[in-house]
Amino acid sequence: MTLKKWIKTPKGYVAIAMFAFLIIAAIGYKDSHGIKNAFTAVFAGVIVDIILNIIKRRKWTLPEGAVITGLIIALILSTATSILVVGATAVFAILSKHFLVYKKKPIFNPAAFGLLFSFLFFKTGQSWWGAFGDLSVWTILFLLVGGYMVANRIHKFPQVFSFLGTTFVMLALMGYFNIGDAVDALRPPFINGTLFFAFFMLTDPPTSPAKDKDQVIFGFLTAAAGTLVYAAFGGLIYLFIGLCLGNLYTYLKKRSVSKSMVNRKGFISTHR
């Protein structure tokens, strides 16, 4: 595949957006630590991905997914995170991609799963610096433009709108009834993190549904589960928990449909 053709692929769109956000954020914060973390996460993820593909004797393909996963991890983790922890987070994300699978596709979004693991075991902080949380408010435009291009390219608008609509309605109700810190979730850096998450993590094709109806349900369940976690515990980790629960729902539904088809075929074959 030529570079021109690759750029027009869904992974090409996402990779370009992540690289652009990395450079913009590094310049905006005047901090090179994020770039070092990005290099570490991408390098660790790509090496593990290549090794596992060789062990599984898979046909050689560019490790685009590992690159994107590494960039997302680096853009979310605090720039003060040690490179060892950054690398370990990326490695665990890729391991989940290869071993927590159903019909050769990952069950959980690798970046979300890796970040959740990192928080639970390393107590890492997520600054979402790559979503421009502490920069000028107008930088949200970068998220919206990049997010629109990606969601439009992979046809995931029903999912994005369902997630964002449910999230904002639930937060508004929480604010009205004085439940949790709902107001904080509607301000930077929380709102930046939510938009970044909705456009670039929730929409991951291998771990999210393709049909419009399923997308709406997936977006709703992810938002509802995550927002309830936020109401109870606060913090931005609720996004990862919500997504993993949404991924689990999608996996269980796929397995249920697959079993139904197998049983139906078996019933037909035995009654011919």
Given for the second form:
Amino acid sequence: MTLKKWIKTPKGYVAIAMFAFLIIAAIGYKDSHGIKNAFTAVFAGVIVDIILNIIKRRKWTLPEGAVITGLIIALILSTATSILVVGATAVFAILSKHFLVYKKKPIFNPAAFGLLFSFLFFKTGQSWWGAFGDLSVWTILFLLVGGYMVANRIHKFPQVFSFLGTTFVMLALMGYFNIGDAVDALRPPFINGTLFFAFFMLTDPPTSPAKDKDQVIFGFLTAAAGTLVYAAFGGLIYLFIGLCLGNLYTYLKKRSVSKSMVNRKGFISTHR
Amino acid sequence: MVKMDKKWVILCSTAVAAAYTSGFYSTETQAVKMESAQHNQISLHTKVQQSGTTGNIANYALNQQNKKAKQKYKDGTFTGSGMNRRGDIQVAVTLRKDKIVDVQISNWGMHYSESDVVDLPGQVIQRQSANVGIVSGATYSTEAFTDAVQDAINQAQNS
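The form predicted in complex with the partner chain is what I need now, so please give it after the form predicted on its own.
The next block holds the full complex; its first chain is the one shown before.
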């Protein structure tokens, strides 16, 4: 595949957006630690991905998924996070991609799973610096432009709108009834994190549904679960918990559809 | 998987933006209150810094001894708060004879785990200063904690 063709692929779009955000954020924050972290996460992720593909005797493909996962992790974790923790988070993410699978596809979004695991084991905090949380408000435009381009390319608008709509309505209700901390969630840097998450993590093709109706349900469930966790406990990992629950729903649905198809085939063959 | 029609994209974007805007404005009063509290705190710090206070009580206490002047800080427990865009922290600082003898985190409102900064109260007592070392990966919590301790120290200052 030529570079020109690769750029037009869904993964090409996301990889370019992540790389552009990395550069913009590094310049905006005047901090090169984030680039070092990104290099570490990508390197660790790619190495583990290649080794596992060799062990599983899979056909050679570009480890672009591991590159994207590494970049997302580096853009979310604080630039002050040690490179060992950043590397370990990327390794966890890639391990989940290879071992928590259904029909050879990952069940959980690797980056979200890795970050959740990293929070539980290393108590890592997320700064969402790659979503420009501490830069001027207008930098949100980068997220929106990049996000719309990616969502349009991979046909994931239904779940993005469903997720954002549900999240904002629930936060508005929380604000109106004075429940939890809706003030923060609707303003930078949290709103930057929510947009980044909706456009670039939620839309991961292998771990999210394809049909429009399923996308709407998936977006709604992820948003509802995440916002309820936020209302009850606050913190920053509510988006990842919501996504992992949404991924679990998608997996259970796929499994029940596949079981019912097997049963139907069995029923047809016994009645012939 | 069908590509979403442009009209639907615009319509849905507008609906999402409307939901966001209603949420934003329904929480605006609360946000303004929080921001003004933060501004008050910043202006208080600036005022104190202009008058030459660095927050290092130990050094100041030494100077005081030399000058044989009265205590610079009142004895007792003083509450201070520190906040930034990632939440807020409230601390209770106990001072006795110009020395910090106890620091407690009385309220944790940060969006990060409290365990990140569990060692900081001890550092304040050891250094006799609000200027503690930044905890790796918990910069925002450290900054809010430092501000909260400084706020409490400022309140303890004898006029």
